[in-house]
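The chain below stands alone, shown as structure tokens; this is the form predicted on its own.
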Amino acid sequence: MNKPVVIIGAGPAGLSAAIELKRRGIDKVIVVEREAESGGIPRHSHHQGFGIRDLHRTLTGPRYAERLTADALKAGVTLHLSATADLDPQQLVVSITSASGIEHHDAAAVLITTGARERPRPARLVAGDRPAGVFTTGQLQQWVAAGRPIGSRALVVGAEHVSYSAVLSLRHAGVKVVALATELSRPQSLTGVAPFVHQVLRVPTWVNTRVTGINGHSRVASVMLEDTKSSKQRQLDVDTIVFSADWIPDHELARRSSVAIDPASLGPASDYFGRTNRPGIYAAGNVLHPVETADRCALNARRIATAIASDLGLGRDSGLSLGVEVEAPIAWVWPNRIIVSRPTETLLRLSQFSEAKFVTASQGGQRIGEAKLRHGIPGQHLKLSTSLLRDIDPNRGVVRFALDA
């Protein structure tokens, strides 16, 4: 094969495809990414934690961004950094940007792993002022990361994990964390989380708590918090504010490229090997479903990457696969594209919390199968087995996924 497999974002999951696309014989693989380094977002985040799951090692971002950079280099994948890339919404042609020009690549294959973003402000209608102190926190890290300085008072919106990983940004910046607030009953990261930064760290958790305002001119000065249930309102004097979760894929370059994107989850629509609607042009990693951890991304890239290896080996075709929809609360299912002859497992989450017992998947009104639903928790996949999806049917049309007490 003389045509390269181009992956589109250097992240965990583009550089782990990279790795595995190389291991399974594929000699041209190249890399774009639009930052001046590889890595993606863990190269910000110093704390531990990073590649429990795919390199069976605890290390911090900064590393584990170095790690998967440099066995991919030593694998011999082609890296581009600072460009750009744009994909024909035709064919499989691929021109890549940057300072050294422009260059055009009829590719074997597509592989775009551009990820995810959180909203910031703006996008989730906080009103108020506009003053310095307002943060993402991937913007967050990055400032965090190259030294400059962000505050001495600051206030953590949302109780994801990520969430958590902004309070230990904070405090890496020598930065007094007052709380984090969430609008929901009850925090949304894994259990032992919210109790140990609340007893170790001395970070509440505060729940049923909406920001409904910003003050301040040059600088934050003030944050108006309001009870979701009693609606009663306090100000809360701190400098800085960091918007966290609420993501929504990087699925920019997807739409352009004629990929059709899943009205749930709002990333391309793609079967458990990431394949989209345009053969030849796969997806992994948060780009498909924000958001999970660096390491599960890295392995739903390897997966991919190795089912990639096998297309253009066997000249596979995907076979017929059927579209989803889903029932609130339910956020989004994944894949969202089932392939008839191979029902896989199921990835779910929540848009709320759920006292709900099962999962129930349908055709044209007709249940054809059930899960039990272990826990309900938003910000939190759910795993759910094949036996869900045992009775479809290729005539039936699209599948639904609802809650059943």
The other form holds:
Amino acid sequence: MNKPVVIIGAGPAGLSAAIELKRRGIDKVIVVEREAESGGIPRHSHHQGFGIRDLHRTLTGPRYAERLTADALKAGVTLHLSATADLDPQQLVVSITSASGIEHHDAAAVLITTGARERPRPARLVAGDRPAGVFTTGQLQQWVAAGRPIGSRALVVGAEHVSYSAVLSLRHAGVKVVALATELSRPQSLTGVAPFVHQVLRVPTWVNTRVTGINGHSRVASVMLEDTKSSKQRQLDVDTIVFSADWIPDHELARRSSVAIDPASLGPASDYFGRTNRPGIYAAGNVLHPVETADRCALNARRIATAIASDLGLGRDSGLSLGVEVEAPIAWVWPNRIIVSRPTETLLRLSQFSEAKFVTASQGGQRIGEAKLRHGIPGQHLKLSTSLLRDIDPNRGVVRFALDA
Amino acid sequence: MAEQFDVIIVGAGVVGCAIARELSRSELSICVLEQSSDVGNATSKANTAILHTGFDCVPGSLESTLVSRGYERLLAYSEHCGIAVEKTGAILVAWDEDQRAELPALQEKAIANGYHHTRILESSEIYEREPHLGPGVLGGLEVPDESIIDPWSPIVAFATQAKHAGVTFAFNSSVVSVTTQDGRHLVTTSQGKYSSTWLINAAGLFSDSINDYCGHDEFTITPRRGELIVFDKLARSLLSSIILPVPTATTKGVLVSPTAFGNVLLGPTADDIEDKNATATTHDGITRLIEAGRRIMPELIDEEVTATYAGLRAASQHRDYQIHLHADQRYICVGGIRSTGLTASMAIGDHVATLLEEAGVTLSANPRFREDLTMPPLGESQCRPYQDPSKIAADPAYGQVLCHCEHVSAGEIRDAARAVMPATTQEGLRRRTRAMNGRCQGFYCSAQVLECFEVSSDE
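Structure of the form predicted in complex with the partner chain, please, following the form predicted on its own?
Complete assembly follows, chain above in first position.
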């Protein structure tokens, strides 16, 4: 069998899957990356803490990205950089456009690891002028890496892990950070760099605060802030605003090639092994559900690579799988296609703070299991035990997830 | 000492550039004065990007004549230069009985405007063609020739041909005063003085001020703000035609339209305001659009928003264009050009040339004028450089995609930086290439795109 497995996206998920596929004896593994460097988002996060769960050591983001790239190359993975991939909507054909022309690859399997992006300002419908000085964290970090000037006084919107990362990048670029602002009633990140930002750098987090407008003709001059409790407006003079978090999967390639999308996560609908509705097309990492840390994406992608290797060897497992529905404040669950013969752990994300103690699963109004909710913080990882799907019934259809006090 | 020209045109919007292009066919020395740093940088950059048939103009008006002539002219020109136009057709959709009752009158009006191809549609036929429309459509009027167009390339194309033919463009030159000296116009700008035999006022939002400097007061411009929302390309498959509102005495409504760049546009609002620089979007305006959009096409609102923007229409108190020849003064005012300016632009250029001839100006052919021009293909329906193997083989920079959302290659960014009418700002680059205009708004690419742009500009 000489058809390659083609992986689209060379972030932590794509590279980890590629390494695993080679380890499992897949002959040809091609990874396509649109940027000039592989490694994905960690390349621009200079703090420590990458690689803990997958490589069992702690590295900075750039070191982690280099390490995964080196391992992939050593394993014999073919890496196409500065290349644009497209996937045929019917066949397993990937076209790769780069400076050397347009190539078409007939693939044995395709793995989509295109990751996630932060919603930029327009997608958040923030009104006002459209001056320079408005960033997302990702954009900010690329600008800092390229040595481009940023500004002098900044507000960071959001209070998740990535928001604190934005604060560090701003400080690194010599920008004073006035505050972090979140619409929620509490900050969402309590570990990692958050205490450092609060206590050492003395950057406050303003809760119940929404950005309602941006003023400034060529450059940001001020932002309008609303207290979501009192609806009071005030003006804050800053020349830089960073919109952090509010992630959306980069699912465009998946959607364009007729891969079904889960309406809650907006990632490709898939089972525990990353299988989508299109035979031979898999998805892994942050495109599935925004967002997990890089090491968790890497582990998820390794598992899915193992499944690809075994599906290619044994034929695809076509066991029955059921769809899911979620009730607010659950943002999404994953897997969102549940393999009935083999229920697994469930990942879950909340959209708001919650005091609930349990998550319940039901089918046709009848409870099939529950699991303990370890915390009620919206932006953070939550994993639920298989007891949640204890009594799943192949004949009762969609599984509905809800919180229970 | 002021620089001397035969003709000064104030304003490098789509109208000013179309006039400059038309007049540059003749042996005249021409200068275009523009207060901003680029062509098409005010009203012209923020419209609904529709090539209008003029079916709903005021019959018998100058606007009606120039829009229907301009439609044919710009359609042919776009084909000639490779500017994207898609003849999607439009459907005016009636959502209530009042609106449905207006349809026959609108059809009559189209005929009075010389447009004979409209057709009244039953709701069943509309849903067949546009299955994603929200519930409650009662009927509609089809206008099969309404088209969508790349709204930015025509302006750059006009200016490119004009500049080739010898027209001077003076940017960042805001007109401070217009006086008469030795029988010539003396125009003082923020950058210097210019003198000319003829003065043409195409100053858009500020055309009333220039008109005032020249001693006339036929009209006043009240900016009418139009806010628009651009939806993600993944929404493009939701519709095939332009969905227009039926105007009634009480409401104007908003449209939903595909764009030549493969997105979907929702808008515009129409709010009369005072500040001619107030191009900020408003929370209220965006909320109103989302509400209206939810009724017209509910699934559209579930898609991601790529951009929001606001444009100011240069509306006067009159219902027609304010084009006036003051032959004794050797002054032509081209004001009050509202939303139809892009469509009418080339016909306005022709009209101004005719007025000059009527006033006794000899227009002899300028050998430097070149008809031939090929613009970069920006349309989603066109073959973009990254899709063209022969283009990539000839120049690998066209295969090196830097802006991934809009598929813009390093080659196109380099070309825009080195063009006859080059991009000199980020915004100018966006309009000439689409770079950073996509769903991620530069999340991934802005650092690289701007580096490539700056390096190309410096070389």
